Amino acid sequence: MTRTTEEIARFCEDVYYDLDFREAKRSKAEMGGFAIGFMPVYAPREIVHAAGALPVGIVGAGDWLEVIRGDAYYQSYLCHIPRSTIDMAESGRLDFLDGMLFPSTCDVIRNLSGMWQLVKPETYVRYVDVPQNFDDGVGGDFWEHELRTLGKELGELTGTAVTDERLRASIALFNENRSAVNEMYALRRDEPNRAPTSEVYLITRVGFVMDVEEHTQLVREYIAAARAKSPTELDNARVVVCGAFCEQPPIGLLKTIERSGCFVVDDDMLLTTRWFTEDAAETGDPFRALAHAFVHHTVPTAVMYAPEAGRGKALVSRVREARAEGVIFAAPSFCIPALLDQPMLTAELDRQEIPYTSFKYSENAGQFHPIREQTGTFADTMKLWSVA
């Protein structure tokens, strides 16, 4: 039976509120018997694949779950993600997780990695130390040591061997679930009308508790869908959404983006999904050919390194291609790598006078009626006067 794209898109949500994890607990027991979880932003999930185990995003739980346990390890000064996953593993809701990747996002996320070993000592943990030189013989050469030695860690803990071959199979499976992906990011920036960020944004949250090749059927069973319905023509203002790259928005601001007069066409928002700009080769040594491609071709973001204007007209370049009239910074509350960015960014968005607005948010906010406003105003703004 052919399901509609709000069918999809509901049943995407249900996983999106489920926090005892049922479907990655089904894919997990289907793959296998061996889930490994990951933080935002980036893991090489090709790897934990690969070791016959399931990758599972753990971005957080939004804004339905009363944290208690995580506030007693973390500042009230920083971010929220923290706590909601540690608040996760004490209640015993992550207990189906076989090892944790913590990736080297900032020094909140390096620190949760020691947390997850006071609060889990019996599961495998891995600090995730990308490189930050972008040379094939320094950054490629210590990523592709990197990428090897979690590799033969994850084989001795599944039992399954990263063998090229294997490793070469996974790659294959993550560059179709990404051309996948990208082509449903495509659709929502040239037919936004057809295609929500409400609604592509669960499609590819979904990704992160199911296995890769069922995620690449249903985010095509989801463009199939968008592409045949006759949806209502709205004259929104187009924006890029950015910030956004760790701790998650609630799926409620993203609606009343939407709901304010806004199509978000382009977002940083689970990079995970779409870290590669090229596919990684899946042809010669595959663990080389993810270090190349990590090193080459990675999506410019704030927890990596790059020239002071490089990502400024990265972002530039962005807005232009996706024809967007202006840019949305939503980034979570005491985020330092996107609060250090941003004035970088809008200086650049400035001297190309594209106009933008800031905002900052928590996973668990509930009230969205001030962000509605901001935004609606921003989207009429751009509509009457903007020259971008």
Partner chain sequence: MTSIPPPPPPGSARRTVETDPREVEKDRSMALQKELIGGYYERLSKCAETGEKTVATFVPGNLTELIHCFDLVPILPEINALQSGMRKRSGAFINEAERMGHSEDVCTYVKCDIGMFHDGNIGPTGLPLPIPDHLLLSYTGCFTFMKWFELLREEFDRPSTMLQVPYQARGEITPEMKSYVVKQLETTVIPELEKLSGVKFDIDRLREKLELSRRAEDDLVAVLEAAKNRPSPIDSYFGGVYYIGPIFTAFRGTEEGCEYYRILREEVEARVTAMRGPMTPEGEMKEERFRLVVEGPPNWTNFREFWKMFYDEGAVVVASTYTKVGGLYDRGFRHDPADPLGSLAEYCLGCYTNLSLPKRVELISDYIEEYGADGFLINSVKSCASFSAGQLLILREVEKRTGRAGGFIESDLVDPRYFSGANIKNRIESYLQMVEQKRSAGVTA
The other form holds:
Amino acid sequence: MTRTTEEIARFCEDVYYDLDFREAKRSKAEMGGFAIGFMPVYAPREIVHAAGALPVGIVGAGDWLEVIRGDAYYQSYLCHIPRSTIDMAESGRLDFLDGMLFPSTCDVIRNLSGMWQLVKPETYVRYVDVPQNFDDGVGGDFWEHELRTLGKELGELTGTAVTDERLRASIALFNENRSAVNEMYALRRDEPNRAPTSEVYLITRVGFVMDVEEHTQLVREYIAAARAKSPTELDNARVVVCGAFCEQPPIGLLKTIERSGCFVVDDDMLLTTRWFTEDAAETGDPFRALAHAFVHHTVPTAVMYAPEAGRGKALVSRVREARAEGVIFAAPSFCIPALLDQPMLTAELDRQEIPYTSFKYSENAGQFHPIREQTGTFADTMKLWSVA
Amino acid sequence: MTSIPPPPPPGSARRTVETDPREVEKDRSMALQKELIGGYYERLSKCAETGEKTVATFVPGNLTELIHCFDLVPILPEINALQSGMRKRSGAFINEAERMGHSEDVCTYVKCDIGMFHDGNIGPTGLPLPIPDHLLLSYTGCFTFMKWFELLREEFDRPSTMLQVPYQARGEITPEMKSYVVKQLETTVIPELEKLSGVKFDIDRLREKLELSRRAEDDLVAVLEAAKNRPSPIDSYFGGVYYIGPIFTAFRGTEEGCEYYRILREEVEARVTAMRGPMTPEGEMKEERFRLVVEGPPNWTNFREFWKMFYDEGAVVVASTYTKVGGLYDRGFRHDPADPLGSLAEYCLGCYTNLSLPKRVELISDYIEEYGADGFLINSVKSCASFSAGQLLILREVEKRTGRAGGFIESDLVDPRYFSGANIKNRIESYLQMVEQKRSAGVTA
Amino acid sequence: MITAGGMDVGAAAVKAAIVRTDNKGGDELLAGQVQRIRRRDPKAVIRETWNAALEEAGLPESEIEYVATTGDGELVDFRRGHFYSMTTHARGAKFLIPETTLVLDAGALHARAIHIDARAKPLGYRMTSQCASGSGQFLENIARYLGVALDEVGELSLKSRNPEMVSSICAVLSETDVINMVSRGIATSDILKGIHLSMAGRFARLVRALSDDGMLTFTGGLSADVGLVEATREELDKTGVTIEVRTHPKSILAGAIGAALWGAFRHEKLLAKAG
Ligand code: SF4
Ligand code: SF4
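Following the display of the form predicted alone, present the structure of the form predicted in complex with the partner chain.
The complete assembly is shown below, putting the previous chain first.
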């Protein structure tokens, strides 16, 4: 029985709203009983997988968890994702995780790795310190060693050693998954009326709680269903959403952007699923392959150092590739890397005369009226007043 | 993030002239420090004429000795920002940056610096600052650093070099972390500085400088540890930010720096012998009523007002974490002429903001015990997630471990909009009452 | 010539318009329909309103080259494009009264003043805050309490001799005020005028924040309330600005008309792009 895109999206939405992580627990059981959580932006999921554990993306609790305990941990001037995350930990929702990975995204997540050690002393915690030096022999070597250590520790935890063979197999699976997700993104870029972002997002997102092979299948199923349907032509403005790489915009916000007359044709949400711009090699030393892919084929994002000036150029080429008419900067309130990055990006957009608008959100925002107004007028500006 | 002696307050507002410690006691160390800093800013202002080249860098993980090996002059944007804060100029700079599109939510040091640049780039002493010839991004303990220099690079298009310093997530420095930093020094930092200066790297020259660093570090530790005495001869936070000034900045590994710490140590040891309390802007603190440990940076825009809230109550800070952002010397680290690059790497790795949260809890708890503190206070600054994210947990954990009362106040570094004097004063007063109660309860128990 | 349709889906009513235009100023309204939703399935109301408009225009659906929505447009599954209500009301007002420089869109849930240029491009706007007392919903509640049909409210208000001012700007308190007025025997027309003046006072503040001269056109659900329009005129006059206040019998259709006209504009642009 084939499902429609709407049906697939509805299934994903249920998974998305499920704070009991039933899908993850099911996949964990099927994989052999281990699950390791990771936070944004990037985590080497291949290693986790090769150790026989399910990598589970923990990206906050959105707008459907009333955060009670989390606010006791954080001052008002810090973003929301760490509060909902620690709240989930405190209320036992994350007890099914056998460990947590905290990538070097920003000081907030960095410090959360230490808080976890204090709050959940019984779980495995590792800070994933990604390289900011992109020489194979320097940053590459360091990262390779980090990956090996992670592999060794996870192997000890699960009892399944991360052998080269296992890791190569995992790399292949994640390469495949990335290529499926990229294909879905390309479809959305070319025919956004077939694959709206509010669906594409959910399809991508469930990959955070699902076995990778199953997810690849799901993405393919969605692509096929999207290709098969006969959608109405929509004359929307094409935009790139930028800055939403960590704390996630609630799904209602994405729908709001679409309802206001925009097609989101590229974005930086859930970036870890599309981190490498070229596949990691499936032959040779697999740790080396992952390290190599990282230092050479990492997607440009605010949390990665740019050795040369001109940070905005990468965004401009994304805009061009996606044939977008404008950029919506949507950053979490108090998101340090996104907000520090923005002036560099807008400066370049100004030079290229690419229109943009920006707002901040919080994962638990429930009121989108002002945003609808802002993106609505922005869309109209592009459609009615732009010279193009 | 760090500190340096503040310039004298603007002439008009000097009601405390007679009671300024520098005037009252005329400590030689203070005069010397004033001279050092003044000379430093003067030197910077003349770089255009002298042809001296400059390298901007950050206090945590600064490589001052190495920079000096190439006859380059370091510029420290954090220091410029905090100095602007003390001179009440930061508010306007921050406004300027926000007007240009910088978010209200990000570190005010960055905005202060960028605003200053756009406002003519006049440094804290009123002399012009040069545009740095190179940005040496010592990426230690703070993610904002990276964005800060990327932003500057967009402003004035100078090359940048990244020195990534891995985070001590498990509270230890592994051999791989160290060798990663050393490798970057060898393959990137040194070649870049050679290229910039035209000076060939001479490791023996570096060794000499590190020997000077080591000596000054010994003296600094003696000064800080003098606070274990009762009464404490120093305030390790409000006074401490003065003491760390030279060594955290351009004077580590210099003869002048060494001299400063030698003299400072003598002065402090003399105070210990004389059983004298710490100096404040209004003279010597007579009665030591509370001994506190403080976590978090101070507020700079209202530094003296803030300090007064403590000494008026007889509260002296006996140890602080902020004075460790440029190195945890009191925990044993020394620059080592025998292992020049290795010890520079360890230095970078060991700064306070590069410590894991559990390590910070441990350090604060240890300070409380070692320095016989009655309690500890956290000043949580809005700007700095590196410090602030997790401080509420630190508060609870340290209370749990030490049984001592913890206090929590909020302010900002250089954004005057976030300093609510009345509020903070209230909090401090009621906190000290609590300490008092706890203490007497402890005595009767 | 391009034939285009516009659907304005509001909280209380669905409006449909069909226009024919050369996109050079030769705009013609072929049909305009309004239906209140009244707890019906909005999608059904949309269909009905649209069909009625097609019938009025005497056109088969296939001849409509572009259907644009405004308001809750996602409910219209035969739409091609969507525009924000500010953009469409501006355009609709300009169509109805070409001299328009200011638009006051007063609907069921909010009111918004818009300053526009000669191309109907919004230059700036001001909105009432969340509070309900500037909205149609509020007026409807009062009318219901007074036992007056909504479309009689305007005429009654015009008859007032001694408007009884409400003391509060808060909707809830105003309603209490009105209850007291009724028990004090105040004439219904005076109560209504008082309410109108209170709302008009807020509108005038929005408008004056944008401009102190020009031509103000009412649009939206309340544009048919002549009492409210008159009260707004009075309030603006009081402040000494030279703003002429107008409404149009078809003002309620402004959003739908604007959507249709902008749709036609987009249609031509897309055709040109496609070569
Ligand atoms: S939302 Fe931004 S500031 Fe917050 S944890 Fe994520 S990256 Fe860090
Ligand atoms: S965030 Fe903190 S450590 Fe980083 S630059 Fe700002 S004040 Fe300094």
